[in-house]
Amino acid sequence: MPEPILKLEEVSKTYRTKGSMFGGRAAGLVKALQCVSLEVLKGEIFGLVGESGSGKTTAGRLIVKLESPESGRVLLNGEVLSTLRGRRLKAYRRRVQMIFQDPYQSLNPQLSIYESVVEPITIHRLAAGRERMERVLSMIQTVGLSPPESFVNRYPHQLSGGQRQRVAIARAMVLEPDFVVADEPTSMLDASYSAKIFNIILEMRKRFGITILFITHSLAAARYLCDRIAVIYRGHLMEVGTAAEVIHHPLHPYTRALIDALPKFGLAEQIPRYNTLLEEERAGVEAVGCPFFMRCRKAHRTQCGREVPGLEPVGPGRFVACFFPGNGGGAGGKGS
């Protein structure tokens, strides 16, 4: 097995929300990540899968040091991120890059494509003169913008959304980093262009040997791209394993609910395969146990409602945070 390049150890992150003067909404706390521990192996594409608000992007922002955890540690090659300062921090920012979700906002509209892609090279002083131009042209060619000479003097508003995202990938990859966080890079693109971006990511992994954390809400995309995946729900890891195992043999009720939510073309009605999701959350119940208890059809009111399951091994490289994984269910059964 390859060595882990990235580790998250008991990482937690909480945000404070602002209250509303007119809407009557009070300020509060949102726990984006709660004691998350995972390892990403060198050279793999690791998928972090979950619905909106699950904490996926927060994890990515912590890894690239756009934010800091309130507790726990993030390590790259054994180096604790919170200890990085000065030159070590600058070296880290060269080795770890991020591809953002929105290609319309990730590029400066006042910079040409050449200026956007060459900027990281300039900051890190990696090349000069003609060599800079050659590196930029080579990377633009690599992401499928051809001929590259016809793109370097354009501006973002002159490109389509898919072309902008290719430029964003070129900008992230021009430094030849060790680790890349790809935060839902195709969520704003149509299906045909998404497939092209996926193939570019696979080619980048093959050519440069980089490790990628792929953040997505789509299990289908994760199955296509990823070697292993972790399913996250409201800041908690629910299930971890190879992409094939987790998707074809899901053990956690939330993972099964995500699979039931996948579009099924050609059917007049959606027929859930696993049926683990309640139509409405349980009312009048204080959620102090499993984070998925309020929505889980198979939950046991006493155990699941009062205890938080740990992420436990259930096989080689397979982990699940559930008291009744697989086909099991609580004693109360439906809606208990």
Partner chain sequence: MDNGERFDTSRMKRSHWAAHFLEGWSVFIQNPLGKAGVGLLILFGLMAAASVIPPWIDPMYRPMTGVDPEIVRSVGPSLKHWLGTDFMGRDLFSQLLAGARIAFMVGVSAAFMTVVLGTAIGMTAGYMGRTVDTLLMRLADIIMVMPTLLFVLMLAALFGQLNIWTIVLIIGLFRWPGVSRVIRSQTLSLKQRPFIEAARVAGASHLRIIFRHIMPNVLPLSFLYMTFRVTSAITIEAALAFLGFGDPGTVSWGMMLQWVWKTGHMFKAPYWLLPPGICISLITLSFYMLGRAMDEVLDPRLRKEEDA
Second form
Amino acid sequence: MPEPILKLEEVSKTYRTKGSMFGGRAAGLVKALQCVSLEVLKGEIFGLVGESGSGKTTAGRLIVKLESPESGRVLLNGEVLSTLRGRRLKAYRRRVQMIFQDPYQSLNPQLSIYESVVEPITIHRLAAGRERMERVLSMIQTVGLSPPESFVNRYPHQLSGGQRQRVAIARAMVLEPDFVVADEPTSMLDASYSAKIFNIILEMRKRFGITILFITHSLAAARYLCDRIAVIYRGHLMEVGTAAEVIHHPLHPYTRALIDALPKFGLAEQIPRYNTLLEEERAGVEAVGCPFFMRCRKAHRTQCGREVPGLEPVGPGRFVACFFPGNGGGAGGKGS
Amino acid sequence: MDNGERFDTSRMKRSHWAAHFLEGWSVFIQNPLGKAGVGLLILFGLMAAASVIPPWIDPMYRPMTGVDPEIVRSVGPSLKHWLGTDFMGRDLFSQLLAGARIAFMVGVSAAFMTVVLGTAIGMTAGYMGRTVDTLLMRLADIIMVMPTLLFVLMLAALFGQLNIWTIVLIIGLFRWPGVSRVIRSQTLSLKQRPFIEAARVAGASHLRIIFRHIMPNVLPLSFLYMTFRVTSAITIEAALAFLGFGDPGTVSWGMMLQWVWKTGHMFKAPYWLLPPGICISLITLSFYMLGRAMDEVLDPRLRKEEDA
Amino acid sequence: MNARTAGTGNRNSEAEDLLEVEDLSVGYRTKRGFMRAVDGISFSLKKGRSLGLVGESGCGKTTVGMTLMGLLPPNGEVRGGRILFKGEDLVQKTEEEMQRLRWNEIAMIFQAAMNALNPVQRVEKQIAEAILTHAPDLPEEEALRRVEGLFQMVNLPGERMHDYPHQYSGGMKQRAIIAMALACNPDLIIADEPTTALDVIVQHQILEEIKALQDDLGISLIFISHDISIVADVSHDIGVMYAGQLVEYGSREEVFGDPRHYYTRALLASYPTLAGEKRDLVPIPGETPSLVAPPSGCRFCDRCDAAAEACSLERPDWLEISPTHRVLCARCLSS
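Can I get the form predicted together with its partner chain as well, since the one above is the form predicted on its own?
To see the whole picture, the full complex is given below, headed by that same chain.
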């Protein structure tokens, strides 16, 4: 069994939001992550699946140390992130990289493709002269921009979104990191291009043996790419397991609601309908318990409304944060 | 062709900037304001360059010290003195040419100082944030509310006549806050952009992020502000000189105006009064038009259309 | 041209064509030259049916919507073809005539719907205003009563009528936009990526809403999206667009069940699904061609597995697979 390379231990993160001048939004706290613990194993692609505002991007930013957790610890190879300073931080930056969501924003418009990709090598003084150039060229070739010579002199505005995202991947991979956070790398791209990016990510894993945290809102993409996935909702992990298990036999009512909501032309017979989502939020109750309580059809008022369920094991490598996992529903394709 | 030649980065950088410049220039020059501004500036540039010629022809054309031995008072235009002479027989035309040189010198160097200070301080404040930001911006506020002209007048009253470079320095020290505010807000928005975060994740140092990633993206804006600052520097210098606090060792247009006024020729010698007055108006106007036309080049809405 | 005959008049339905687009070409004047965003597309839409236009960014699908609405930007230009709406050619209409038609008969749900609401005006007022502009004689109370009805129709709680847009969630804003589109009882609604910015669960609810409304009110719908699965979910008929052209057109079952154009097939093969066998995704190689100087032959031939030499030289003709299913490809007969 491969050992964990990354560990999140009871990590919480809260953002302070500014109030809006025209009322409505009051200044307040947004709990992006609440006591999240998870382990990512060496060499796997781990999917973090959630809707916008679920905290999935925050988790990624904590790992690459663009933010610090409020409480809890993030460990990579046993090293606690919050203690890293100076040279050790720089060494960490070489080993952990990120691919950002928006390729139109993640490349400096004033730098040529060569300058963008070579920068990490220059920063970490990994190579110089001819060797440095060769490394950049071969990485640009590896991400499928071929021939690389015809791309290096161009500038981001001369490339399509998909090509830019490949450059961004090349920039992250040129350091040959151990761990890469890919934050919805295809959500701004066309479908035909997404497939290219997915395949490049798979290729990178095969070639360099890197571990990848793949952040996405798409269960279908997670199914294609990931070995294991975690479903996150409002800062809480709801369900963790292998991708196939979670998608084909979801246990948490929220995961089931997500699967219900996906358009599935032509596949309706193969996917059961779970009906776990309440049309309207529960009225007249305060949400102090399970984060999904307000929309959960299966919830029991007494327990679910008062206590937050912990992420408990329900099988080998399978965890669910629900008092009544797999309870009812999902019994064959009723409805749809 | 070998690799080294293909990736001569300095050459491709140059061609990138050249391409950018040409693209911007084509938008710029289509703008009537830009065209007029550039035309006027070329004219003033020629004047400044030509200012060395008259003294070289005859020492009596020296703007400050040359006096026509046959004339001891102000007379109107003649073949020998195209614009006439001032109260002690100095040639007005060569003074006007010398004034153009001074105007450029004062305007551009003061604006350059303003913009260098403003950009550096604005970027530092925006990038560092927190206390540094607060301190620098409060300082900017304090300086911004101090009336520059009044302050210079007080200095002049205390220390007597001010050297032209002192005036430039003071203008530079007093006019940066406006620039720094703009650069700071630009830096703040850049700082949020993922490419800056990508550089951080790659391990780039603060200095590297500032100089490699932020500065190239704010420089066009600094440049724009520089043209506007030239205008204000020239007017400040002219006002000071007219009020009698200019550098007595230089011939500026403001100085010429002061001499007209002080010797009581205000309404008697239009050939003396009008040329420097018109020149001051036109040179400030031309820099202003230049700035407006550049504004259009840099306007993001305009750029968007090009991308589409 | 045979494209039109294939697309229209063949469906043995008694419903009449509400909209008939014939050989429409639209482009934009740009610095680099004239960009042919839409190049000779034809389709028709019957009353109460829905047509999904699917394609990747830059394929011209949004331009089609904007042209139908008469909302092309200043550098846009219709270069040919006709848009027959209830028998009248929209291309020939003046801006004034279009204004009367817009919202009253053709309404649009925009791509950036989040920003389509005025942030400093109450939602009810905005919708009432849309009604009053087109029916100036209506008393204001009556208009507000209609807004209430619309809110019920799109499942928005009535008491939220008086709120400002920023007090709404993304899904609620989208519902309000739909209410606004329905305000003047249009016959045709053009929905351009109406759910792109929404989360899966909200997206599902909005799509269900749109489907139900379309069924109940008998409105015709043109649904524009890059997302095959959504288009398949909502539309009766599908038009697949590539590089400014319609390349495959037919009923949903035909186009997605038996795709013939190699682009349609490639698009489907590049799409991850939730069920079925987990297969390798096959990305489409290459990039879309320039629309300023498009290739003379088939526009997809550079990226197509099955392309022969002739493909790059000759403009392909429409082939009729069935009375309702046609393909712009010379080599697609074998399925």
